[in-house]
Every structure is written in C-alpha cells, then in structure tokens.
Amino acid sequence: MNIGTASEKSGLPAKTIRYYEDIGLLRPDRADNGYRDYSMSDVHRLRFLQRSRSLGFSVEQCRQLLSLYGDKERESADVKAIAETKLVEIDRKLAELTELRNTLRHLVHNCHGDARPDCPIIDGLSGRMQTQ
C-alpha cells in the first residue's frame, strides 16, 4: 500500500511516517517504481509507535520497545524495565507540576487583584518575594 493508505490505516500523518522511516524505526519495501510499499505489518508497527508515543515514550524508548515487539524470544522483564523507567519519569514530572501549582496558587491567593499597583505575583516572579 502507498503512504496515503498507510497513513489512513495507522492514523499517523504521512510526514510522521516518513520521519519514522528517516530515523530507522520503519523500513517499508520499495515497489518497482521506487515508491514506498507498506505492508500490514508496517501499519501494525506504526500503530504500536503511535500508542507508545502517546504514552510519552521517547523515540529511543520506542526504538527499544519496537525491537522487543518484534522479538518473539523477548523477556517481559526487559519491557517492564522500560515502562518502569517511564513511570519514574512521569512521577518526577508530576511532583514538579504539583510544586509549580502550589507556588502559583500561593501567589494568586496573596494577590488582591484590585486597582492597587502592588502585586505579589509580580513580586514573586521578580524574586522580591519568597514564593513559599
């Protein structure tokens, strides 16, 4: 199938499919005319990549997962280790976001939001006020 059909079946834009090919995540066959010729196996790999990326896995992690996906002798411990690493990263980001939210909430709570020029939010952003 051509890239347009592969795009429809995988739900990925053709540009993304070409990018995945450029970085070696996908290697479709070439037809006699030189055009890419995608198989259903390629579409399954594209869907796998789409789901992996939507869960936040990096391109390199996707490369590892895709390699394991194609390895019928794989050990699930290898897959789990990659997923656990991602979970640790997500938990770290959530902690950072929680801290950011709390700091901003504190600044907003302390701002009167009226006609006066003094503003704890501006003071906090400028470093003139401790933010917690």
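For clarity, a rigid core is taken as the largest C-alpha set superposing within 1.5 Å between two forms. Numbering follows the first chain given and starts at 1. Computed from a predicted model, the values in this text were never measured in an experiment. Compared with the form predicted together with the DNA:
- Superposed on the core, the two forms barely differ at Asp29: its CA moves less than 2 Å between the two forms.
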Given for the second form:
Number of protein chains: 2
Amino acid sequence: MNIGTASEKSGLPAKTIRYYEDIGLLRPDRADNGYRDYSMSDVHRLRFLQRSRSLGFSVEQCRQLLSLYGDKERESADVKAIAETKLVEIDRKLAELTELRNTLRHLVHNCHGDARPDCPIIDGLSGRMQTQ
Amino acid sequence: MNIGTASEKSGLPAKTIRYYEDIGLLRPDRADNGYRDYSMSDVHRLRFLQRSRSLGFSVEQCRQLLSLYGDKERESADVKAIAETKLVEIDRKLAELTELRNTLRHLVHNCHGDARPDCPIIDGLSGRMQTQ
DNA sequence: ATAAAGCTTCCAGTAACTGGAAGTTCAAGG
DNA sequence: CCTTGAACTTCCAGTTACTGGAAGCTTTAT
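Requested next: the structure of the form predicted together with the DNA (the form predicted alone having been shown above).
Every chain and every other molecule in the complex is listed next, the one we just looked at coming first.
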C-alpha cells in the first residue's frame, strides 16, 4: 500500500513516516514507480511507533521496543530483559497518568461549573503550601 | 530555595527550569544576589510540568493544564471545560498505555527466557499478517 | 585567601519533527 | 489521447523543546 494509506492506518503523518525511514526505524519495499510500498507488518510497526511516541517514549526507546517485535534473531532472554525494563517504566507512567486523571477529575467534579472563580481545588493547589 | 534544590525536588534539570521561565511557564522571585528563588508552589508547578511532559503532553497543552492550577481569576466553567477535554485525552492515553503493557507482559510471560529465539509473540507480531 | 561548587546570561547544537518548493506519477473526465 | 488534480518523490529550511558549553559572578568550605 502507498504512504497515504499507511498514514491513515497508523495515525502518523506521511512526513513523519518518511522521517522514521530516514533514521532507520523501518524499511518499506519500493514499487517499480519508486513509490514506497507498505505491508501490514510495516503498518503494525508504525502504529506501535505512534502509540509509544505519544506516550512519551523517546525515539531511541521506541527503537528498543520495536526490536522486540522485529528481530527474529534476537535471543529470547534478551527480549525478556528489555521488555521487563520497559514494563517498569510503563507502570510508572500508568501511575502518574492515573494520578493526573484523579486530580483533573476532582477538579471537574468539585468545581461549580458556573462563573464563580472560587474553585476549592485550584485554591488548594495554587496557594502557598507549607506541607513539605 | 535555589534552582538546584527546585531541580532536585521537581525532577527537572536546572536548564529546563530556566527554559520554562523563558517561555513564560513560571515566574519565580529573585533574591538580592540575582539568584532565582523558588517557592513550594513553584515546585508544584514544576513537578506537574515534569509529569505531564513525560506523559506526552506538548508544552502548550501543559500551559493549558497549568492554567487550571494557577489562575485564580479564571472562571470555573472555563476550568471545567478545559479539564474535561484533557480528561478524554488522558483516558485515551491510559488505554493505550495499558494495551502496551499487556503486549509486553504477554511477551515476558510467554517467552522462554532462555536462548531460544522462537518466541511466539514475536513470531506472531513480526510475521506477515494477512488479517486486515 | 583561595578553590570548588553553584548561580547568572548568552549563544550554539541536537532531537524530532514540519512546511514548502520543485518535480514525477497516477486515476479520472472530456 | 490529453489534461488536470491529487498523491507521490527528494531536498532544504524552519520549529519545538530542550541541552551543552563558555564566560563570569556569588557562596561555601578549607
């Protein structure tokens, strides 16, 4: 499939997909006309990149994560070690995201939603805090 | 407190903290010697920035999120609208992160962890997929 | 008093895109 | 078949969000 279709399916702009190829994150086939030709496997890699990038992993971390999928020659123990390291990181991110959500939820539910500026959460968080 | 202490407490490099000041994300006091002087409230903003940036929110999104905390003049209905928009985004990120974790967990648990390269998950995900 | 550590500003470099120009190829309509 | 517009190509320049380093001032520790 062409880059436009791959872009739609992966949620990444075509520009970014070409950039990822430049820095060696994937290597699509080329059709006779010179157009890039993406397989479903390529699209999976792209979606994976889209997701992990948007979650705050660096491109180099994504490259590591991708290697878990792509490299059949890689030893399983190695895969396991990398995956386990990343799992710790992901769990930390999950906890932080949950905390952020709770804060915002609280904000939404405890504020009046009208024109009164005396929101208790904002007051609580923005004021001078002496607690530690 | 000085920038070094604020850096420790927030988890952000001093360089980044100064940069955030440059682009108007916070405005610490200055001591008589010209040193920046951070309050606990500043540190809270910094920690909040650290967290939301590492979770893939852009600086501009962080600026919006921060406005929920900082601006007492802001109307509550406005706060509520922004918070609710961000909540949807956070929930999406949570779902994606959970999915990513499940994939990796599966990878960790189903692989042999020895030197055999025939991990079923890698085989499943990296191979040519005909499914859609 | 002097050295090291920490602070200041400023300027240049990097990572990860992103936009735009200039040209080629393809799919649709006349 | 011809043309027109969308989608593709490469290349180069610009943006965002830092990051490193120089040059100099202030504080702390011996």
